[in-house]
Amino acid sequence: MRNWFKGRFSKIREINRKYGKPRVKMTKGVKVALFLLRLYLILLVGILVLKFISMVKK
């Protein structure tokens, strides 16, 4: 069972190391717009979790 885990695992940080680092260029409006929508995203899990918490205090 061991090896079975050991062997899942290094198969995905074979993956993992071969995609670490992006091949794309991407220019700065590109950079900017990933970033915008990473900063949206945890906007919106920040709004997800104080309702949850506002809901489960009442």
Contents of the next structure:
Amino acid sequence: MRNWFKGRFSKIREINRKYGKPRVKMTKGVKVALFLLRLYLILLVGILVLKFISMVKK
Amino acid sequence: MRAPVEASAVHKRGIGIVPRLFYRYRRIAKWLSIFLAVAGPGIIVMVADNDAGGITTYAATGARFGYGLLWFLVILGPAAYYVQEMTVRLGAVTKRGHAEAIFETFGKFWGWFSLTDLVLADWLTLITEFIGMTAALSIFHVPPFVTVIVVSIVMGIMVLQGRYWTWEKVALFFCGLNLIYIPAAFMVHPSVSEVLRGALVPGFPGGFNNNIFFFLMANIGTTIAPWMIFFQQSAVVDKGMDEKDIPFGKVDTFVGAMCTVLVAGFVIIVTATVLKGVQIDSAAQASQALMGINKYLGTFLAIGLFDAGFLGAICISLASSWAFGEIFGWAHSLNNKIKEAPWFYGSYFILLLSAGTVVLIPGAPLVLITLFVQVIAVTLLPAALVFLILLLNDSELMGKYKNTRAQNIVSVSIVVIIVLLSTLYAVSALFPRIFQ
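To test you: the structure above is the form predicted alone. What is the structure of the form predicted in complex with the partner chain?
And the full complex, kicking off with our chain again.
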């Protein structure tokens, strides 16, 4: 079991190494798109937290 | 100078109408045979898009607004085509699935985010497909556990026979079964002129209000889903489609988009004609209501609902397994035997059986799950669409198949509208009174 988990984690480390550097050329358009995406996700997480708080309050 | 004229005359006289027609027939037959060989991923993903949740949405839309929102489907069909057509080009050119393309191009952060979100969204959606299938067969007094077991066995056999081609043909058969809503609509004798008016003249029955806005957003949410992007691109790769197959892949996707709109439209026609004004909460409830009016009609709707859930389930579970295989470097083709790709099939069955088991747990929060499906899908959809457009604009990756300016204008407009409306849909699902 321990070896199995060890194997999985080493695989994940290998994936992280393999895809460590993004291949995409960071043009202005790409930077803006990724920035907006990050903002959008933060907004969604905020909405989910708000929902969670309102459910707990009830 | 005379010779060419004579040759031209001979050419004109020599190839008469019969040989010319034969030549044309041969060309069409050849095109059709290639198309039939290439067709599959587009039709399957588009028809499977009308899954159990989708059928419920369309049934409720028809019962609530009659034929009045049919025109919206006419717009959604091309939008879905534009999005999915990009996955055909991306898959055929890069020979990589969407998950792998994201990891490689945008790095590990966005890669893990997309993979985790996809698996979670797929698993939750799979539960809703099982809810639809068990509800549909319960109309025929089939216990839910029997449905879950039989469906899991059939889906297991479909993938374990070891050939993508066979899986695809069986899936296409189930796609054909989805057309059952078309004869069902003819059975209720709708007013053709009213149907055409609803489909061709845009309008908002009862005026534009929160209610209608919610339904429009729900229809978008069911027509364009993140798993579709991942599924079709992986299917294109697994099928071994090449750059030369792209035109056929586009036609395949277009035919699928037409089928999706047709099926959705006919579901709306059925409930708009027979159940107008009835509050519909699920397609199974609509089937039961129709049973009271016409036994065959109710049966058709229940079979259609089961088929929709089944089609959704076979595609969604594969979308995740393909993505896992691409990232973890496992063998991940339906052409592999179970011994050659144990992790690929293992992840497929874990996802399938765990989702089926949840439906059988007494008191499981199925309503909450259905709600979260929408929210999780909305977190993934913008990312998947934005990455899709960025990848399609990468000249190094796509070469001459990259998006043109016109394609970018259309696809970016579609993506912005979809993201805005689907986000509002998720917010209104979480806080139902927010737009009131």
